[in-house]
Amino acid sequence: MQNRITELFKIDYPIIQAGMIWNSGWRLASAVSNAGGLGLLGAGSMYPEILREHIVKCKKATAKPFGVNVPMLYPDIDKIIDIIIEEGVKIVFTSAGNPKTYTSKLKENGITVVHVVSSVKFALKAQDAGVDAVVAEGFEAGGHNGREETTTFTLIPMVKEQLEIPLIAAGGIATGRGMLAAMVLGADAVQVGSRFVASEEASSHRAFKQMVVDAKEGDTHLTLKELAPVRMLKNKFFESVIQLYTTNPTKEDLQNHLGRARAKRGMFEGDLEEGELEIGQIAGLIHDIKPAAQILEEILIDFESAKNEVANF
C-alpha cells in the first residue's frame, strides 16, 4: 500500500497513530511502528529529559521509523526541539502553535516536519512555512482541537483542494472503513489517536481505557474554547465546567477551574471523576482494549474489505 506518505516517513502502511499526552509512550509508539504504521511519542505530557528517555527506549524497541509529536503550547519547547535533534529522531509532527517557529530548524538538521491544522487556512500557512506534510484534523477529535468545529469529512476535501504537500487526515478514524471514507475524499494516510488509546501499549491508566471503551454515543463534548478547545468524556469535572459557564466565567475563572495537570489526574493516573478525560467522538465505536499491532492489522483488514464493497457497487 505504497503512496506519497508511505515513501515520505518509510513506512508500510499509510497509518499513523497520534501522538496523545499520557497515552503515546515508546511503548505504544515503537508497537505501531513494528506493525509497519508510524508511532509517535507524545512530548506534550513529557519533561525534557522524560522525552529524552522514550526517546531512547523507543529506538531500542524498533529498527523501523516513529517521530515525536511537539504540540507548541507546553514549556520547555526549545528544550525538546533540541532533544529531538540530539537523538537523531527523523520525524516531528507540530501543532498548536505557528509552523514557521521550528520548520526551518528541524528540516536544517534533516527532520521531515508535518503540522497539525483544522482549517484551510492554517494548512496553506503550513504549507508556506515549508512542511513536508499536514494533518487537517476535524472537529469529531479529542484533545486540543479547533475553534471552527469543521468536521473531518467537510474539511479534508477542502484542504485537498489547495493543498500540494501530502495530506492526513484526523479525527473520528477508527476503522479501515473510516480510513477508506478519508482517502476517497482526498487524503494520502489517515492519522488515528482514540483507537490506539484502547490498546495494551498506551501509557494512559487501565480505569481511563475501560472508560473509553464504554463510552457511547454523546459522552463527549468540546469546551473550553476560551483557552484551548479540548473534547472530553462527561465526568463530574466537566459537569463542574458547564455549571460554572452558567456564570459567564472570566477566562482567568476557567483556567483557575482547570488547575493544573489535570489531565494528568484522568488519564494517567485514573481518576475518573475529578480528571480531564480526553477522547474523540468515535470513542463510541471502540468496544474492547487490544494490542496496537491487532488494532492496526484488524484496521487494514477492514479497509480492504470495505474497498471490495465498494468496488461491487
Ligand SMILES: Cc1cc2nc3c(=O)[nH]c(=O)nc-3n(C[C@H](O)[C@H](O)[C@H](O)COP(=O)(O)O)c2cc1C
Second form
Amino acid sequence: MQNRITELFKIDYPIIQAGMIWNSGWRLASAVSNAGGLGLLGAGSMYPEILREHIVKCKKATAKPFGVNVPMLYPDIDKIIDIIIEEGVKIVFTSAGNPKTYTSKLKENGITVVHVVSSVKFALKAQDAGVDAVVAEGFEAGGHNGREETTTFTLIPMVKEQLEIPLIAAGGIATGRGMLAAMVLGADAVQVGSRFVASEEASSHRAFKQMVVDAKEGDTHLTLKELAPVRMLKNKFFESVIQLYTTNPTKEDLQNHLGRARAKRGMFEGDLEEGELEIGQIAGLIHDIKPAAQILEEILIDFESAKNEVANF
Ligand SMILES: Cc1cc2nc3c(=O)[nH]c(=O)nc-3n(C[C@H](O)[C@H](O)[C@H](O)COP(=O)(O)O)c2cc1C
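For comparison with the form predicted alone, produce the structure of the form predicted in complex with the named molecule.
Zooming out: every chain and molecule, the one shown earlier first.
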C-alpha cells in the first residue's frame, strides 16, 4: 500500500502507532515498526536519559524507521530535542505547543517533522511552520485533546479542504473499517492510540489494559479543559474532579487536585481508583489484549474487507 505518507516515512502501511505517555516505549514502537507500520516512542513520560535508552534499544530491536513523539508541554524539552538529534532519530512528531519552536532546528538536522493539531487553524499554522505532515486529532481521542470538541468525522474533511501537505487522521480509529472511513474523508494515513494501549508490548500496567478492554461506550469523558483538556476513563479520581467542579474551582484548585504524577500512578502503576487513566472513546470497541503485530495485521485485513464491501454499494 503506497501513498505519500508511506513514501515520506519509508514504511509499508499508512498506520502510525501513536506516541503515548506511559504506554509507548521501545518494545511497542519496535514491534509496530517491524510489522510495517510506524512506531513512535512517547517521550512525554521520559526523563531525557531514559528517552536515550529507549532510542538505543529501539534501534537494536528494529532496522525499520521509527520516530519519537514530543509533547511540548513537559519540562526538559531542549534536552529531549538534543538527544533526538544526537541519537540520529529520523522522524519526530511534536504536539501540545507551537510548531514554530523546533521545526526548523529538527529539519536542519535532516529530521522529518509532523505536528499534531485539533483544528483547521492550527493545521495551517503547522504547514506554515514547515512541517512535513500534520496529524489532525478529533475529540474522540484518548489523552490530551483540543478544547473545541471537533470530532474526527468533521475535522478531517475540513482540514483536507485547506491543507496541502499529507494529513494523518487520529481519534476513534481502531479498526480497518475506521481507517478506511478516515481515508475516504481525506486522510493519507491514520494514527492509532487506544487500540495499541491494549497490546502485549505497551508499557502500561496490565490492570489498566484490562480496564480498557472492559470499558464500554460512554465510559470516558473529556475534562480539565482549564488546564490541558484530557480524555480519561470515569473512575474514582474522575468523580472527584466532577465533584470539585461543583464548587466553582479556580485553575489553581484544579491543578492542586490533579497534583503530580497522576497519569503515571494510573496507567503505569495500575492504581485504577486514584490514577488518571487516559484512553479514547473507541475503548468501547477494544475487546482484547494482543501482540502489536497482530493488531496491525487485523487492521489491514479489516481494511481490505471493508473496501470490498464498499465496492459493492
Ligand atoms: C494513554 C494515552 C497517552 C497519550 N499520550 C500522548 C502523548 O504523550 N503525546 C501526544 O501527542 N498524544 C498522546 N496521546 C494521543 C495519541 O497520540 C493519539 O493521537 C490518540 O490516542 C488517537 O486517538 P485514539 O486514542 O482514539 O486512537 C495519548 C493517548 C493515549 C490514549
